[in-house]
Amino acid sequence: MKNFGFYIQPDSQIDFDNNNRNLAALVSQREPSFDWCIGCGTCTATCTAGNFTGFNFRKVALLVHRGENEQALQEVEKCMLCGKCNLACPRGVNTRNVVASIQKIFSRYQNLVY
């Protein structure tokens, strides 16, 4: 194939149809103030994981919210849970536990999440 200096994007449209959002109703239910968050970034911007393993919180609440669970538990595995996102969300978003809590839902609901 000629290289023209440009590439077409792969396919990114979201499937809500057929994403199984049950994870997002499970972290939820376990963590009530994970539907506070309002994706403003202060956690991504305050993590330490991030600054070395392109870890953003903010990204896996929306993957979460999407239903694309296997992308969200990539994300999550990046997680050293040293809290420091907790200190700094102005939501009090306990980002801490939304976290565990997913690594636990994995772990136990796998047929639910997937």
The other form holds:
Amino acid sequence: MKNFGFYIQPDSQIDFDNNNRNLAALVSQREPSFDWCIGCGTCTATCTAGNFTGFNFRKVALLVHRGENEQALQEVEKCMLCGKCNLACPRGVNTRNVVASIQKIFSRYQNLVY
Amino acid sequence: MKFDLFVLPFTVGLVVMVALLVFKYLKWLKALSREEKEKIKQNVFSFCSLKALKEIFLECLLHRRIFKVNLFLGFMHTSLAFGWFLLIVMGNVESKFFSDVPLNPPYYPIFFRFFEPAPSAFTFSAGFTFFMDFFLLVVLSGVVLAFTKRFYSKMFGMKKTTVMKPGDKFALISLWFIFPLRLLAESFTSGVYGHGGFLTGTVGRFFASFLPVGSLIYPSWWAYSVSLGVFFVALPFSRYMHIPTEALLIFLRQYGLKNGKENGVFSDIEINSCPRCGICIDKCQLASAAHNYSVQSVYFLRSVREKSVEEKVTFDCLLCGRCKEYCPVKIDTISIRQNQRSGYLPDHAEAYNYLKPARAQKADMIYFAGCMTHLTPAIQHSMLKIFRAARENFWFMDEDGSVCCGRPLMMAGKAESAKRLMEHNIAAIKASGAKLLVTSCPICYRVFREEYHLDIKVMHHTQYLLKLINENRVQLSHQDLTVVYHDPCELGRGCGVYEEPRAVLQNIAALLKVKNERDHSLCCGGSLGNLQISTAQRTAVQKDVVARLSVDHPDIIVTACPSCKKTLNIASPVPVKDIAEIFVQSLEQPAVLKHHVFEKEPLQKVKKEEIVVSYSNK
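So the form predicted on its own is up there; where is the form predicted together with the partner chain?
The next block holds the full complex; its first chain is the one shown before.
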């Protein structure tokens, strides 16, 4: 089919009916500073693991807030917990504890993935 | 054999306590690993045992380490422990002198004055009476101080004392009762028989003047016996378990046993040796600066012993090691807490399979800046200038960012994941053929030194800078600056590097002393050890440290850790710099510019011979 120079992006709509957003609430409960993240990307610029993969804290925060938990878990496993993002964050988000909390929550409530 | 029914509470208490202790100790000793048992066998008949006895005398009886914290506190513990010990020893000797029977029941020396109320007929009886009274007075002074401490802990150099649970309070009160009741029992007896020393005799005469002491003798000995019995039964279940267990710990430690990568029998013995004195509370900056009084080692160790550890308490610790440094029992609180963290986080080493085989470059020396140094570029730029000035043939291993050293993962309890990152780095380091590894980050330095088992020399940049000075490879100019040096936890208490940075700084500037330095230095608050600390608490710690470091108005606060530099800078009106930056400033003084290190010829470049190495993919 001729595309006339146009193309259609795959559907990126978030299915809030099916996505489980309990993870975001649980993470905020464990680490309240998670809610302070404005997605500025300072963390992303410093990320050690991000040097090798597409991982970064901003992406994780977005996925968790959207309830795309399976992807979020796959992402946080790449983190080396080096703490650069923690030190760089201008909002004082305890990023390491957010990552650790996500891992801890998943190891306890695996049904969050689905 | 003399006997009375009132000796039963004491005797039963003693038998129960000894049986429980023997059962527990045999269980521990049996559960030790084969290597640990071997170490004990090898060292039991050696000087190690004598050293242990010396340490037991100095620490369990005299409490030398507590004296260093506060004189009153030290005296309180010494008078109770050493005083009671002398009472037991002297009481036994006295009873042996008096009685011709070779073996007496254990209660006989304890209740000697009841059975022999007028023992003036035997040799040295007056001397024994005097010393027994004197030691009783010493112990009673300790009891008075201990009671006072509950209400005026500041007098003992403690802002906060341990908040006790009912079991400990019960044992504590029974202990407080023992010696005043002994005084009463002996005094009433002396009051009737007209004997006794300067203490019991005087008190006896005093009571006899207005009380029917004759009828009070029996109840008072009963009360004394009951208080002893209750304390003995409570001992294995309370904090007083530390009294016998600390002695066992000292022996095992002298035989070379230490806490490993997992909490085991040895850590159990350490945990049971915690006296819950609470000295660690004030020394913890989370308490002193951030007013968090629930996570200190005393509470953590108690919860581990009671098998009720909370996740928050386990992770809310800076792992700075100050509590360990001040602990009178020298319990390895840091490794126990770190080991306790394993299991909370999933440890999937295969998650790092995204790492490509390591790339290495042939060089004489490797520079590993570390993640944190990449956030403080001034340090790495300074180090690069210094390497070039010293004409090093070096490879900047993490120039374009690199894999983390693994220690932050270890601190979070993810040992397997950390191992995976270490394998990656080890492969690159080995392939480079370098003979020296220099790092700017104490966190990396510690893990390279302790966990990587490299067969090349590992140096922190402070040590490397001193090496350059000692080998006359650089010439420094002394600057008109007053500086204070902040000992980073991982470099100082962690690796024992205290002298090298100070020696370097003395070549550069006027180094001021600060109150909290070396072993007792403060944590900057930015520790990667704490996963729970809130930003507000972190800021409180930072401000407190900066205030304490800048008491004497230094021109610069110097540190040797990129994380400390970044953390302290946030809260400090005084410039905070790394030692490498000061070093470079000193190199760049006009007087030194003529020196060969600043010749303008092109800097020696490392011959780029890149190697790709693979590593085991476990």
